[in-house]
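This document opens with one chain alone, in structure tokens, the form predicted alone.
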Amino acid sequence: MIEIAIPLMDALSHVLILILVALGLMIIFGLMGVINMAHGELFMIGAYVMVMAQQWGIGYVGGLILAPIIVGFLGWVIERGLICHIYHRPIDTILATWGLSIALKQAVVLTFGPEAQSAPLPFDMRVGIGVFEYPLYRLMVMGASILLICMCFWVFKKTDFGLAARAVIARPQTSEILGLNTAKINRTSFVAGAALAGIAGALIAPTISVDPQMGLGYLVPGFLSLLVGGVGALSGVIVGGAAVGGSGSLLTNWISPVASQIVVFLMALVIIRMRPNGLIGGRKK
């Protein structure tokens, strides 16, 4: 039961990071067609805010507070001085963020060193849940996370803005002669996008060694459950990161990383194959 259960809680802890940061990507791609090459590295960056933020006497909370705030901000500085410029050229994007990646990356190890950071976790206790223990940091991290989701899904289903944003994912044109500000709403869903990945950063560094290669490790899973999930849809997030994030958190378990990711790839190749729109992709929502 044990060698059971805590795989599966790591694993599920694993996913609903995973889901953040994909949504962050489903967000900018959704409505500006944006394929953003540089969203790991602000994942990686909301990292060293929680890093730095320790070391500083800040606290973890302060932490957590300043992550989505400056990589918010961040998003913004890209968004005005690089995005805008390149809407709806996709392959302008890929190149330029693409290089925006390897800039991020750079400046991370001239400011910090190329050796990995560690934020000490705020508490190391461990909860009793049946007849096994499990920390109570990655219980309160998926809690976070769940919450965090939660309010996604209801700014976007519940909202006016949420309404607009939808309305220019579907009929971008249209949306701009009925008078809508779509430059605004792309520009503060890039934002909103930018700082779900600073919050996920901040919230998984007291778990993993913080470096500045560590962004790749959830970009590449993070698009892989984009396709998998179905990318026209919000809850494919979820059903893409469940499917890509679970399985490779779980198959490590019994064979190498380097062996759990190919089988995830093909995995993910198979599904794409056979459905090119994702497992509920073309659905209504």
Contents of the next structure:
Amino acid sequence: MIEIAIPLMDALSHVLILILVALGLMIIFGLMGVINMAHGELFMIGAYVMVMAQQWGIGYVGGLILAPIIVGFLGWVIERGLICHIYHRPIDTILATWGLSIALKQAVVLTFGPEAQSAPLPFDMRVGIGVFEYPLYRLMVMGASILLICMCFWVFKKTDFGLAARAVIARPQTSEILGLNTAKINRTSFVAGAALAGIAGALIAPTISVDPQMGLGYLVPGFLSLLVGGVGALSGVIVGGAAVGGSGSLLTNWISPVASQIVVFLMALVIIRMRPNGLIGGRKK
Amino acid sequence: MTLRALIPSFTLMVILALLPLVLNGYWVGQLNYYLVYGLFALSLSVVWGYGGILCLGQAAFFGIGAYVMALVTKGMILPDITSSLIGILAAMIAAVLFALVLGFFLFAGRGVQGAYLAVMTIAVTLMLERLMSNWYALGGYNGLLDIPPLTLQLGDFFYEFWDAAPLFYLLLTIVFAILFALQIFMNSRYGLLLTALKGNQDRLTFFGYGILRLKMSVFALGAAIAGLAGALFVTIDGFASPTLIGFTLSTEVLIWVALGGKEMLLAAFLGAFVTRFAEGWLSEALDDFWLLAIGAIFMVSVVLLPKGLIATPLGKIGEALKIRIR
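Could you switch over to the form predicted in complex with its partner chain, since the one displayed so far is the form predicted alone?
Next comes the full complex, and the chain you just saw is listed first.
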């Protein structure tokens, strides 16, 4: 029981963070067709905000509030300064955000040094669930992630903004003709996607070592989750995240981490190739 | 095509050939690296600029070439056959085979394009890097050391390219022979088909051309050049490591080619050459700011000069001379 339960819980917490990252990517890619290669760096900066907040004495809660604000603002600057000039050249957004990711990474190295940092856990307790014990903080991260994911769904499915955003995803030109301010919706969504990456980074920061190179380790699995699940439907991200993150995390228990990563990547490539619309994506219109 | 169109590349070759007369041994050694990186950049220019395939994992082919060359010349495959020439051939063949398999996987049927292709090629190069870091028979994380330099054997004549200057002229010959050949080749019917493929592949299918064959051929051509570059690289460096097959080098070559100009072979070559030269020259002065600067320059050039920082002025010169520089 314990041998299965703990890896399952670990896998679940990994999956939830991956879904948060992939959701941010999805909002930006689904809405604007922009591939944000700097998403991993936004995530990394969120984690750094948490580390710094604790060093400055603002504390954990302060970091958690500050991270989405700072990274969201950064997202706004990126959208205004870079992305809005190249909306009509989707392939170039890959290159431009790649340049951005290198610059951001190096800016962090210059400011905080290349070495790994760590943020202390806000509370170091373990709670018993049935027959095994699990760190309380990880449970809290899982709860917070689920809350955030639900919030995203609520915003997209139930609010006016969500309706407008879905309209822009489905028919950008028609929405514009009907009087929707697509530029503004895009900008808001980009900021939202960035803020989501920021808060995900802040949440996970106390459980991992935070270093300037950490972004890539989340960007590529995040993208694979997005493509495996299927672009377009929010629920695709959950399926994709569960498939990529869950299998990766579970396989590490039985085979080496390297082998498991290779297996997961291969699996993801085959799925993307065989089902270009994703596991739950519908037929191509 | 008239030979006039080759004049700019020829001029560059003459200038480069004169450089060892004024530079010291250290810088000639560095030029050898730049030449090989330039060759590598040519391979991505062919695949991306001419074939329209945005491959974010081009280092996979470079790395395969590097490892195969290392294995052959160190005698780890067949102890008796360690000739450089066979090593180079094996390296290119291995890279091409991998490209054909990967190309078929990626492009058969409806095929993968754009963002999907970009993400999938990154995943491939990350996978290979992981694999090589943990393949202990091939050196694992530490890589393969003591790879012999290039040798030439004709009957009783035996020569080893130890010194920087002879090696420089050998590499210069190889790299420019390939550059000229590519420039002529891209001006042929095949180049025209590639332009059509980039423009509208549905229409090309409609005219009865096989898209898959065309894409796989250009992918394999790029892989052969990248494999050659990788093979030459390890003979200069004496060292094959997982970084040669991985993500960082794939990023770097993408930046060189994009900065130079992906749709012009000469510009892509110069992009690698100049960026590397600037790095060697400035990175001491700029230190950690170098990467920050390169990231920023890259962003600005993508937004403002999508054709490339070197290709744009070269194109103007070409217009003035009434030639199309490739």
